[in-house]
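A lone chain, given as C-alpha cells: the form predicted on its own.
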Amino acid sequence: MGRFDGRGAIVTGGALGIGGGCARIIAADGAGVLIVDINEESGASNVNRIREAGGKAEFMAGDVAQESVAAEMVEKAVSTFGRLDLLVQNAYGGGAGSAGSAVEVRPEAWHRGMDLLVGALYLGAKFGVPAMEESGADPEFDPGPWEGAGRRHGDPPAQNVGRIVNISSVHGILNSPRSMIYEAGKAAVIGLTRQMAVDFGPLGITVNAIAPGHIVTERGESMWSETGNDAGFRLFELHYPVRRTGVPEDIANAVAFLCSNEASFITGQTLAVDGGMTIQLQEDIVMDTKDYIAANPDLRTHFDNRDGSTSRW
C-alpha cells in the first residue's frame, strides 16, 4: 500500500520540472493527482507517464493566478477523486519584464509576478482548505486513543485532514541582484506559509514550504546545453557541500514526506532542499570559486550571455 492510497491531490505547475516530479512521486505513492498547468502538451504527457506507471492522474489547463481557475481545479479534483487531501503549489513562469530592480520593473510586470508567485497560493488555499475540511481526515489514518501521562483532556484535535506544500526557493532566503519580483515573491511565499500554518493548524491542515537550490529541470537542461559547458556546470556543483546540483526528484521526495502522516507535527516550516548551499560561509565559496575559474578560464554557465559576456549587472 502507498502512503497516499485513497487520497486526492492537486499539483500546480505539474507538467514539467519540480512540479512534474512531485506529481509523479505522489501518484506513485497511491494518490490520484490533478495536474494544473498552462502547458497542455507537457501536462498531458506527464499524465500519460503517470498512468503508464500504474498511477492515477488527470490534467486541467489553466492559469492558477485566476480565481475561476483556482475554484475549478478544486471542484475537478473533488469530483474526480472524491476528496482533496494534498495541495502542492508550484506554478510560476517569469514572463517578459520580470527582471530588474524597483526602478526598472514596470508596475504591470510587478503585479503579474506577485499574482503568480503569491496570489495564486492564496487562491489555492482559499478554495482548497474548505474542500479538505469537507473531505475529512485521511481515510487510512487511525489516531489511536487520545491519552498521554494523564494530561490530555477533552476531545482530540483534528489531525491529518490536509497538507499544503508551497514551493519557495533559496531565493526567498538569499537575494540576487536585479531580481526584485522573484526574490520578493519567494520571500513572501515563506511568510504566507507561516500565516496559513497558524490559521489552518486547528483544522488538522499543515502548511509548509520547500526552498529548492539549483534544480536541473528539463528547461535547465536545455539552457545548459545552449549556453553552458561541462566546466561551468562543475562550478555550480562545487558550490554545494554534496558536490552536485539537484534534480526534480530531490524536491519531490521532500514534498512527499511533508504530505505524509509522519509529518503531522511539522507545520509553518521552510525546508531548504539545496544540498547545503545556504549553510556555507560566503568568503570560502568566493575563494574556492576564484581558484576554480583561474584553472578553467574557458568555462561557461547557463547564466552567461549569448554574446560571450558574463556581466549580470
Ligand SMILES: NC(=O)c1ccc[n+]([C@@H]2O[C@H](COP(=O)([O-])OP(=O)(O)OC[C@H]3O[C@@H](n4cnc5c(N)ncnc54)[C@H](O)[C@@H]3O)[C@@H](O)[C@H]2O)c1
Given for the second form:
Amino acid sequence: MGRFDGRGAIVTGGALGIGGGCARIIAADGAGVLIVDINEESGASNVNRIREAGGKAEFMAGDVAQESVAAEMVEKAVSTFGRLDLLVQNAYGGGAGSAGSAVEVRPEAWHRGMDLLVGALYLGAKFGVPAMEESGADPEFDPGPWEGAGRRHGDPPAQNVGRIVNISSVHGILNSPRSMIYEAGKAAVIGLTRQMAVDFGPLGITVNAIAPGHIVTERGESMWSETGNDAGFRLFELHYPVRRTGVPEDIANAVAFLCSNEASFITGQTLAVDGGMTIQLQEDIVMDTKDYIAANPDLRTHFDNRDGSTSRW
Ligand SMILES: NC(=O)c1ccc[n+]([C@@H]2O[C@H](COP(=O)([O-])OP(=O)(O)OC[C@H]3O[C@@H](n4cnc5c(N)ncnc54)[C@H](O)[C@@H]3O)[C@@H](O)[C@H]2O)c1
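Having displayed the form predicted on its own, please output the structure of the form predicted together with this ligand.
Entire complex below, previous chain first.
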C-alpha cells in the first residue's frame, strides 16, 4: 500500500528537475500524477519513466501562468484519475530579462515573472481547491473517534481533503543582488501560502511551501559543466552545514511528507529544505571561505561569467 493509493495529483513543471522528482516520488507512493509542463519531450519521458516503474502518470502540455491551462489541468486530472487530492506548484523557468534591480528590469519581464512565480499558484488554487472539495476526503482515511478540543463543537472538522505544496526558495527568505523578480516572487509565494492556509484550512485542505536550497537538477548539471569546475562545486558545498548540495529527491521527499495524512496538522508553513544553509551567520562563512579560495585560485562556479569574472554587481 502506498501513502497516496487512489489519489489524483498534479505536479506543475514536472518534466524535469525538482518537479520531475516530485512526480516520480508521489507516483511511486501510489498517486496518479498529471505532469503539466511546457517541455513536451521531457514531460513524455518522465511519464514513461514513471509507468515503467509501475506508476500512473499522464502528461499535459501548457504554460501554467495561463488561466485556461490552469482550468484545463484540473479538469484533466479529475477526468483521468477520478479525483484531485494533491497539487504541487513548482513550475518556473526564468526568462529573458528576468535578472536585474528595479531600475534595470523592464515592466514586461516583471509582469511575466510575477504571472508565473505567483499568478500561476493563485490560478492553480482557484481551480484546484473546488475540485479537491468536490472529490472529498481521502476515502482510505479513517480519522477514528474524534478527540480533542473540537469535539465539544460536534462533528469532526474536515481533514485530508486536499494538499497544496508551493515551491518557494531560499531566495524567498534571503536576497541576492540584482534578482528582484525572483526574490520578490518567491517571497510572495510564502505570503500567498499562508493566506491560502488560512482560507482553505476549514475545508480540510492544507497549504505549505518548501524553500529549497541549491538543488542540482539536469539543467543545473549542464550549467555547472559550462563554466564550473570541481573546486567551485566544493566551494558551494562548503556553505552547507551538511557539506553537500541537494538533489530533486531531497525536495520530493519533503513534498511527499507534506502531502501525507501524517501532515494534516501542518499548514501555512515554509519548510527550508536546504541542508541548513539559511541558518548560518553569513559573516562567519565569508571568513571561512577566504582560506578555501586562497588555496584554490582556479576555482570556477556556475555563477561565473564566461570571461571568468564572478561579479553580479
Ligand atoms: N534548483 C534549485 O536549486 C532551486 C532552488 C530553489 C527553488 N527552486 C525552485 O524549484 C522549482 C523547480 O526548479 P528546477 O531547478 O527544478 O527547474 P528546472 O528548470 O529544472 O525545471 C523546471 C520545469 O518547469 C517547467 N516550466 C517552466 N516554465 C513553465 C511554465 N510556464 N509552465 C509549465 N511548466 C514550466 C520547465 O519546462 C521544467 O520542466 C522552481 O520553482 C524553482 O524556482 C529551485
